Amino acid sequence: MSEMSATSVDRTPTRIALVEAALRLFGRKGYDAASTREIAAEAGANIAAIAYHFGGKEGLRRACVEAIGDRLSAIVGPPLPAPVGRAEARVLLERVVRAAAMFLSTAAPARDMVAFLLREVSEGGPELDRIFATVVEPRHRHLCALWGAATGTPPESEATRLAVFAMVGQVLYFRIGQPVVLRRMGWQTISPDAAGRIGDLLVRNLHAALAAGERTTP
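Since we only have the sequence so far, can you give its structure as a single chain, in the form predicted together with a further copy of the same chain?
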């Protein structure tokens, strides 16, 4: 069968190549602008293979969402770790922000994944429910737990959830807005050095925001 759950995906080489190519092209040009012919060509496969493996273009989009969920799990680990102390939570948050800044600024696949996800979210696409349930909600909840531990505030309070969204927005903008960031900074690319300085800034903002959040509800 070609319809499988996310827990046991078949490892057909063409299937994998198709998802990879689709992720790249959906991310760069958008779902509608990327044609199935183009995707198949980039994957070194036939157009009919898309219908065979995914039932159609929409199935390929869904497979991309599932692939992103899997990659994210592989990169940042399982969504829910053990609860931690205040100092430890701070260190973990700092580490997440710095790693995200580095990954988002430099890694090429990050561009395509973020662009794809943000477009789907912004448009309210048909995979929004799955995106929220598998990539947004678990990670956000995890960050809220860390934030709550770091500030001593309730992890699921409105203030905490909004604060985490603000932090995420800061990091993500350096990815989606990268073309204008590069122009404004006079850079041709984001060097590892520059990515480090962006990470420094975001960590500084993180500590500042944590301190401000602490003051409001001590």
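In place of the form predicted together with a further copy of the same chain, the structure of the form predicted on its own is requested.
All you get below is the one chain by itself.
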């Protein structure tokens, strides 16, 4: 079975294949340009399966957002049940950075997920509100809570929210800019070993940013 999950409700192979195909085609062509017939063919499924599993094309689009949310939850982790100490928060942030670097650099589904999100965000489509509310905001708040615990700063301050966006942006670059990275590094692909070295670098950057946050906060 593929690395990409569908939703927690229905994980049948056909549904998963349709979500994966939709992520690819919506990301590459856009929602309007990708037809349900193309998506079904890409998934090796009957076109009627889209209506059966999702109620139609718009439902399939929502399922793509849910699938991305599921994947990010696995990387970021669940909301904190209770406050954590500074040392534990730093360890959790390091784990998130390493896991995200490995997934975004090496996992095939990452390309389609990021392409889908970038297109939806840049086009400001009807799913943008859903993406923000269900994918971006809760995980960003979670990371801000960890950042605040790790630095002793307010988790919802402007400085903390910007710092978390900067941390996420560094990791994302190795997916978005991967063709450029590969050329400059002389690599054919980013191997798990190389992704591990990228993770090491990003963790060092994380430590520096956390230290700077402690020094500059009144």
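Residue numbers count along the first chain shown, from 1. For the two forms, the rigid core is made up of the largest set of C-alpha atoms that agree within 1.5 Å on superposition. These figures come from a predicted structure and were not determined experimentally.
With the core lined up, does the C-alpha of residue 190 move 2 Å or more between these two forms?
No, because once the rigid core is superposed, the C-alpha of residue 190 moves less than 2 Å between these two forms.
Using the rigid core as the reference frame, would you say residue 17 shifts its C-alpha by 2 Å or more between these two forms?
Passes the 2 Å threshold, so yes.
Checking residue 106 here: with the core superposed, does its CA move 2 Å or more between these two forms?
Comparing forms between these two forms, the residue 106 CA shifts below 2 Å.
For residue 29, what C-alpha shift in Å results between these two forms following superposition on the rigid core?
Value for residue 29 between these two forms: 4.1 Å of C-alpha shift.
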